[in-house]
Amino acid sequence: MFENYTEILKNLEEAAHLRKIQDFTAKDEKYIYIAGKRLLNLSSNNYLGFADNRRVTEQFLQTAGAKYSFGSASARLLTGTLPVYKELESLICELFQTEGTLLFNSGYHANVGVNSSLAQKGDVIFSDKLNHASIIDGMQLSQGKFFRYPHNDMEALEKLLKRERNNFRDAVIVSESVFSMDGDIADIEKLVELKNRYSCMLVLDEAHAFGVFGKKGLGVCETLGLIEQIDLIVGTFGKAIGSVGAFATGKKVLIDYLINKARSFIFSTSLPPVNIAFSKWIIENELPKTYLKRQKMLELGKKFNSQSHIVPVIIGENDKTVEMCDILYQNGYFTLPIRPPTVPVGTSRIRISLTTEIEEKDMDKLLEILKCNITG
């Protein structure tokens, strides 16, 4: 009865497309260990180095962590809320100057919950074609209709809005700010202009920008001074903050609506209080110290022709991408092959994630290896 699955896995392997979970020995700030081999970790979302920082962990546990439990055992609408949850939501509201905030268990939970519930029957979503899988999954679960416009193509989006907007009751435009696989940045100013002109809600996923961009680390919207123009901002604690979980913040009516309609929130056991407390502690105590480091990291990204701290090295074919990762592994670098459906067919790549711990000198040898092997 399992022959079909076996055949699918075989086909994936033959196409250099089979995914396997790596067996890591340990992680230590910018390094990762596999079978005793130390590698520079270029595949982490731990942009500020908090997740594997012993000083940070020990200081949190000594000053704040001891009073929080490691389990919640309930959804928040049952008995899964304690004061620290409300404190973190209030902190996010204070930072963003928004009316309401709702915590989710992960960025995936947040995007699925938001995009599956906002659009009801008779509504429509307009989504960037390269938006994260969690946004796509949410739209597919919604009762509304959705259209995907070519990546960052504002002219194409406006043509869609002109053609389709009046055919629906409520409309949502959704985009990432920093795109997770390309490292480029959405034209948020134009998105705001279009959402106002065509009477749409604007949802912006700042997952890879929260903690990195802006003086306070609030994201690209802070850098542009556009926070108040966004109806709903999604951010995560599992990347730059080095913790786990996510949030949606914005208009109170939308937050109240999500509490009642977002199934990924309603039916999920809440994160343990200790994780909520850790996210809050990082944002209050550690994030404010990182501005100069973050700026240095973003400047390094610019040197590699990226708009952010994410540097894509597009190779094209699956097998060649896997082979390149193996070459880099032998030379002390840990990278992963990014293949379809994560990225479009024919654009398999190595996604280099910079962190504040990585210096320009760490990249010199890597660039030489890429240059020799990609250009021949």
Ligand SMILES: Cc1ncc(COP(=O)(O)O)c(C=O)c1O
Contents of the next structure:
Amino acid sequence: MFENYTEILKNLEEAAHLRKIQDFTAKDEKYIYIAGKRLLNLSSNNYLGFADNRRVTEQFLQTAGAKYSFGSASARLLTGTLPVYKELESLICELFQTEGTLLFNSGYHANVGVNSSLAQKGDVIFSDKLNHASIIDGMQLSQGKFFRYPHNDMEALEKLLKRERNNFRDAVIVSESVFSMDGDIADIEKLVELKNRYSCMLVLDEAHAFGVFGKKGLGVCETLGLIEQIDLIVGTFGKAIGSVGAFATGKKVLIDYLINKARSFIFSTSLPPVNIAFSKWIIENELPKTYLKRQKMLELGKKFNSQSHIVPVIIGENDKTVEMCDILYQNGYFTLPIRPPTVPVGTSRIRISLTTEIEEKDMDKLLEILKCNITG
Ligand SMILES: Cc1ncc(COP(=O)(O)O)c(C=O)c1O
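Can you now output the form predicted together with the named molecule? The one shown was the form predicted on its own.
The complete assembly is shown below, putting the previous chain first.
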């Protein structure tokens, strides 16, 4: 009965594709510990060092966090809500100057909820080819049709819009701002121009940019002064904020619609109040102190030729990528091989994510190793 699965796993192993959960013993803001070894953690989304941070955790639990419980026991629309949930939603509205915000349990829930519900039968979604799996899964659940345009190719998107837009009623363009696996940034100005010209909604996933870009840390749209041009912005609390959860923020009508139609919101127990309070506390108390550190991190990214704090080192084949991670491991760096289907076939890579804790000198040996092993 299970032969089929065994065969699939064997094939994955042979292709160096098999995923395994690691045996870490501990983590802090900068390092990860495995088998008695301390490694510089270059694989985390803990961009500002707030997760696994003893000072921050203790301070929160002894002050604002002390009164919150660890379970909500219901979905938001049942009894799984308290003032702190609405306070966090109001805070996001205030920061973004948007009409409405809805919390989701994760970025995955948010993207599945938004992308499955916005386009109905007769509607269409245009999605960047490298958009995150959660966006793709959402579109696949949608009653609408979807097209994927080549990554960041605005000419291709316009061609598609010219050819297809009028065949549908409502249309959505969806893109990440900072792309999770490539670290490059969407041409948001052009996306805004196209969404206006072809009467589409624009949904932007700022998962990797929220907490990192912009004076207030709101994302790339803040840096560009384009927040009000975006119909719906998705942000996550599980990455730079060091917490868990996500939000969609934008027009009130869209938020009211999501409350009624986004199944990943409606049919799931809401996050524990303590997590909601932690996200709020970090955004209010810690995020405003990070601007200079964030700028320094982005400067370091530039030195690695990246537009962001995410630096892809593309190796190509799976086995060579795994080998390179092993070499880095032996030298005190924790990196992970990123392979298909997460990235396109032939572009297996090491995805280095910088954090504000990582200094330029931490990366010297890594650069040497990469130079010797990649360029021969
Ligand atoms: C672009 C993007 N959107 C959404 C998500 C999902 O967010 P979460 O981890 O909060 O589910 C990720 C996670 O890696 C992501 O990279």
